[in-house]
Structure formats: C-alpha cells, structure tokens
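The chain that follows stands alone, in the form predicted on its own, written as structure tokens.
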Amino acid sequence: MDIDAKIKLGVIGCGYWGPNLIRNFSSLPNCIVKTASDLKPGRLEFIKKDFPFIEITGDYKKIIEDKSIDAVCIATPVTTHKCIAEEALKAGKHVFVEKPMTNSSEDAVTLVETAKKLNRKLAVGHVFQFAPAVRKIKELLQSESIGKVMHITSTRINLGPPETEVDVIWDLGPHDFSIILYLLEEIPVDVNCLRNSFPFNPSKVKGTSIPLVNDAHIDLKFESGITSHIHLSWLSSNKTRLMQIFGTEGTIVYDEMLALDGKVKLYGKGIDNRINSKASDTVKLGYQAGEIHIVPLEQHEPLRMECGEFINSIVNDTKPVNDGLIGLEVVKLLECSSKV
C-alpha cells in the first residue's frame, strides 16, 4: 500500500469507549474516520456534536458495505463482536475489535483463521501494551535490571458495575493477562482460579437476578518456572492497580494510580546477613531494603499509539503488536479462569 495512504475507518460502537478511540483515530496523519455507528440516536448525536465532520448511522452494515472503507474499529459488547468483526473480514475490511476479542475461545480461532486466510490485519483493544509504564518494564526485564524474573503479582480492585453482560474475570482480567503475557512472551502451562460471588455491592448478569463472580484469585504457571498471582475484585471503592515483578538481583513495583514520575519504581536486591550466618558472629543479624530507582517514563497518549499501531501495520503490511494471536491467547486465559 502507498505510504502516503490514507486508511479511511468506520468505528462501530459509540458508548463510553468509542468518543476516545475517534478522537484517537482522527488524530493520525494517515487515518481518515468517516463513519460512525451506534443502535442509539443519542450517542450519535453526541459524536456528531464533536465529530461534525464524521457521517452517523444507526446501521453499522452501512459501514461493512461501504467499499471506500479499509477498516473497521468496534467498541461494542463483546457478544457482538465475533459476528460484526467476521462480517467485516469477509467484506475485505481490516479489524480493530476493542478487548475482548470474542466470549470464546472457539470465535477468536474462527476471527484469526479468518483474518490470516484473507490477509486482512487483525488488531485486539489491549491499550497497556502500549503503556509507557509497561513498555519501560518490559525493556528493563530483557536487560535483566532485575536479574531472572520469577513471580509477578497483579492487583486490579474497583467498583463492580451494578448490571453487566461479564463477570470480574472477563470486565478487568484482559489487562493483566495481555499486560503479562507482553512483558514474558510466554504461554501458561497451568492456570488455576478462585471464584467468589460475594453478597456486598452484588453485580448481576444485566436483565437478571444471577449474580456473577466479583472476586477472583488467579495463579499462573509457565514453562520456564516463572509464576504469577493475580487478584481481581470488585468489592472495594479504593481503585488498586498495582503490579510487583520479582526477580533475582530485585524488584520492579508498577503503581498505575500514581503520576507519571513515580509509577515504575526500580528496588535493588537489598541486603541481608542472616543468610549464612554463624554462631560466632558478634555483628547485628538484620537485613535493609536496596536502593530505588524512580524510573523515568516516556510522555504518551497510548490509545493513540495503539490505533496508529494498527493504521500503521495496514500502510506498511506489518504485524502489529496486539495482534489477533494475542487476543486469542487472552480469551483461552479466561475461559481457564471461568472453569468450574
């Protein structure tokens, strides 16, 4: 495709995520966003009010049929997402299906078997790869700042919404598992999950009274001997992203709460002289924290890195990074961790 190209872009989806993933989109020297959809004529008139230059329909198969458009970006409940991105592929469209890419395993084979048969690029929503905070991570692991890693833990905690379409697992688990899986570049050989529903601030299954897990402990184990825990909840109001990587010679703690300068924090391995301690030793046994390092980031936007990640793999025919293969890996991830 010529470099110079300008993609044209249909976004499918307009609630709370499709005005950023716009924005986004129109910002790029090489994107044109010409459509947008949504089934509510409130949220269109809400786009047309600040995108006055993008055309609306209540239809998205306006979008699917409209040959002038290259791409399609969806924002809408991942039920729908498997039939409207498949559509999409088969009208010859490249697709951006915001996270996560299907509720099965079996529909996100069918989409990258689809994407790779057609030779159409398949991107998946996972906006913290493109983090500056995980991408200084995952530059400081291959250079072994922190020696061999062996275990990470993961905290994600918020309010549950009070009615939904997906339990804790499937709402906030696609961050940590995509965030995980990028820093290690390795599958887990055995996943294991503790599911609660707990009575305090229920979340139900939207139009029901069935209450869905809103608490969950999930343990990974790799190949390589390297595990990880993760929790996620939605039983506290006190919003937790925290993620700790313990390695050999130190630890690396990532506070997403926290401002941009201090979010990474770098810990030396620390001394302790209790370790092979003798008898005759007259010095007092202890052991002290190393030294931290507050690890400066990169200033970015990284919605927009990702939606020009994927217009960019479009004009120069490369892979990009969250690509349909990642996406899949998340969604076998989560059907493991929803097993009874």
Ligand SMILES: NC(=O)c1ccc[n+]([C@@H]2O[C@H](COP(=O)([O-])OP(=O)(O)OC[C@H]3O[C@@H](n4cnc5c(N)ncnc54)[C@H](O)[C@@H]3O)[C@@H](O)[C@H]2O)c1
Contents of the next structure:
Amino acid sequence: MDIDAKIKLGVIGCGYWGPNLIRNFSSLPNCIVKTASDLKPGRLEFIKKDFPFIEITGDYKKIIEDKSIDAVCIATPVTTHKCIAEEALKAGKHVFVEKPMTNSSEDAVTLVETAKKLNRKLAVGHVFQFAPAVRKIKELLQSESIGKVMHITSTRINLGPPETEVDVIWDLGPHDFSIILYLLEEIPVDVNCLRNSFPFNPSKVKGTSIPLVNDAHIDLKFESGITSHIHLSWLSSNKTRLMQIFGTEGTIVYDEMLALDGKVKLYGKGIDNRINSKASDTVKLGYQAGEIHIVPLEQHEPLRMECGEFINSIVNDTKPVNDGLIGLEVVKLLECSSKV
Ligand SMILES: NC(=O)c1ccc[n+]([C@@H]2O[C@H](COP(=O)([O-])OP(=O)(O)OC[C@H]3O[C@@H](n4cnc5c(N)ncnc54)[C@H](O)[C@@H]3O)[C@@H](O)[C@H]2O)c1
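Switch from the form predicted on its own to the form predicted in complex with this ligand and print that structure.
Everything in the complex follows now, all chains and molecules, and the chain you saw is the first one.
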C-alpha cells in the first residue's frame, strides 16, 4: 500500500500499555505510527529500540500540531484524557482514547459532542469487546443458546498496585461494564455498590496517604429484568477473570484465565425431577447437570482487532463498536458505582 494512503497516527503515552498499542497499530497494513510522545525520555528510548522509524517527542502538542497526522491514540493516565482528546479533536484528528474514556461523565459528554460536531471518529480502549470469547458469547446469546438471559456474575480480582491514580472500580470496572453493555445492548436502570478500603494490602492515591477503594461489589438491574453482580478486588493473590451467564435454558461460563480451548463452556439445562414431582412418584428424586460443551474460539489478538476497527472506521467512515457513546455509558456506570 502506498505510504501516503495509510492513516498516520500519533501515540501519546508510552508507559505500560502504550507500547502494546504501538506494536498493534504498526502491524496493520493501512496504518503507520508516525510519532510517539511521552514525558519520560526513557520511555521514548524504549520505543526507539523496537521502532527506530517512529519519531519521538516529549511534547504531545507537536503531534496535535502536525498536519500530516490523521489520528491520535491516547494512553496516558485518565486524568489527562479529556484535555488531550479534546485538543486533538479540535485540531481535526480522529481519536482513540484508552479506557476509561474520562474521569467524569461531564467530560465524556463533551468529547462525544465535540467528535460529533467535528465529524471525527472517537473510539475507546474497550479491548474485551474484541476478545474471541466475548465475540462468541454474543453470537451464543443472539442465537438464544441458553434461552433468555436472567443474570450475569463477574469476578475480576487480583493484587492491586501500592500507589495509583484510580481505585479498583475505575481500574477494573471498565472491562466488565463494556463487556456487559456490549453483550446485552441495554443500559442498566439501577446501580448499587458496596465499596471497601481494607487495610490489608492497601492502595493509596499517588503521592498521598489517602486509601483507595480496593474491593467493590456492584449490582446492576436492567429494564428487561436481567440483573448482574460484579466483584472487583485488589485483595486476591489468585488472579481471576470469571464471568457466568445464567439463561433459562443453560449457563455460559467464561474463564479468561484458561487457554483458548476451554475459555468458554456451555452448560445445558440438565434434568430436575424434583420439579412437579407427584405424591405417587416412586423413583429417586434428584437433579442432573446438563451436557457440558466446550465452545471453539477463533484465534486472534483482541488488541490488533481493536486497533484495526479504529483505523477501518476512519478509512470506511463506519461507526466503531467501541465508540464514544459506549465509552460515555461506561463512565456513567463508574461514576454511579463510586457514589451510590
Ligand atoms: N485496555 C487495557 O486493557 C488497558 C491496560 C492497561 C492500561 N490501560 C489504560 O491505558 C492508560 C495508560 O495506562 P498505563 O498503565 O500505560 O499507565 P502508565 O502510567 O504506565 O503510562 C502512562 C504514560 O503516559 C505518560 N504521560 C502522562 N502525561 C503525558 C503527556 N501529557 N504527554 C505524554 N505522555 C504523558 C507518562 O509519562 C507515562 O509513561 C490508562 O488509561 C489505562 O487505564 C488499558
């Protein structure tokens, strides 16, 4: 492909996650990462080692001002997202911003409205919307493989960082919220949250001694009657990412920690002869689990698909599935969970 026809991208923020985005955007046939920016020179040297052709700068405004750059990817801490994304949109760039989109719904609304007004693409780093397991589960729900969905439980737990800018809700919650909203295509009507700051293994607001929420139980209720319970925690040495979807005709179990063959299992409804048993029944009463079916999954890197979705949305003028609107709904849920 002619280099001039490729979408030219600037990446702002090259800490832990930024280099993964650079690797994936660089691997796409219709994208070229032109410039990378970070405040820390060491991070830029690290990028140069693997990507000698990428220009580097300590000042992200050089990316915003570069007229040859079509789009910007932002992987800085959440407190900076709104300001950088708004500047980029106003300079005519398409924007991919990491999760959570902003740290307030007011700022999220501003970004959605700015992108709409200026006719620019706005996508949010909801990488699990692109995970093979989540894609497959969406298909299974659409074909009613487990009948009607009644309840979703999710457990996302691991040990937390000693110092950070966000609590466990804003760190891990975007993943569950974005998966559940994507799967159900429905916005919750009620949110409840029990928050704890256990002194065991405490996480503090960066540069202070203020404790952060390190354990949260969130309950969602949808108009359709579906409910959901999400447990987020930084207290567990046993990293767990387990989602279970209970339907009227069976259950889907999604364990992100397992290898591809086995991540998603479909449990049939089973047989329970205790239901409607009659006084005259002489057989043993009991229940049997249904058949367990391991669901085959496609092998693909979710992050590469996510990067591709953003670039293709620019090239083909389509709406990315992880657009600003779902980003806004996720931020609203994070905000509600932090207040109720
Ligand atoms: N989608 C995912 O699974 C996933 C995983 C990890 C992190 N993230 C998200 O990515 C973002 C970054 O997280 P991280 O863990 O990489 O954080 P990090 O602290 O490791 O990296 C952030 C980098 O941004 C740089 N930075 C800050 N302000 C800047 C500015 N004005 N100009 C240029 N560089 C600047 C910092 O120097 C730092 O190197 C967060 O929003 C986080 O939630 C997403």
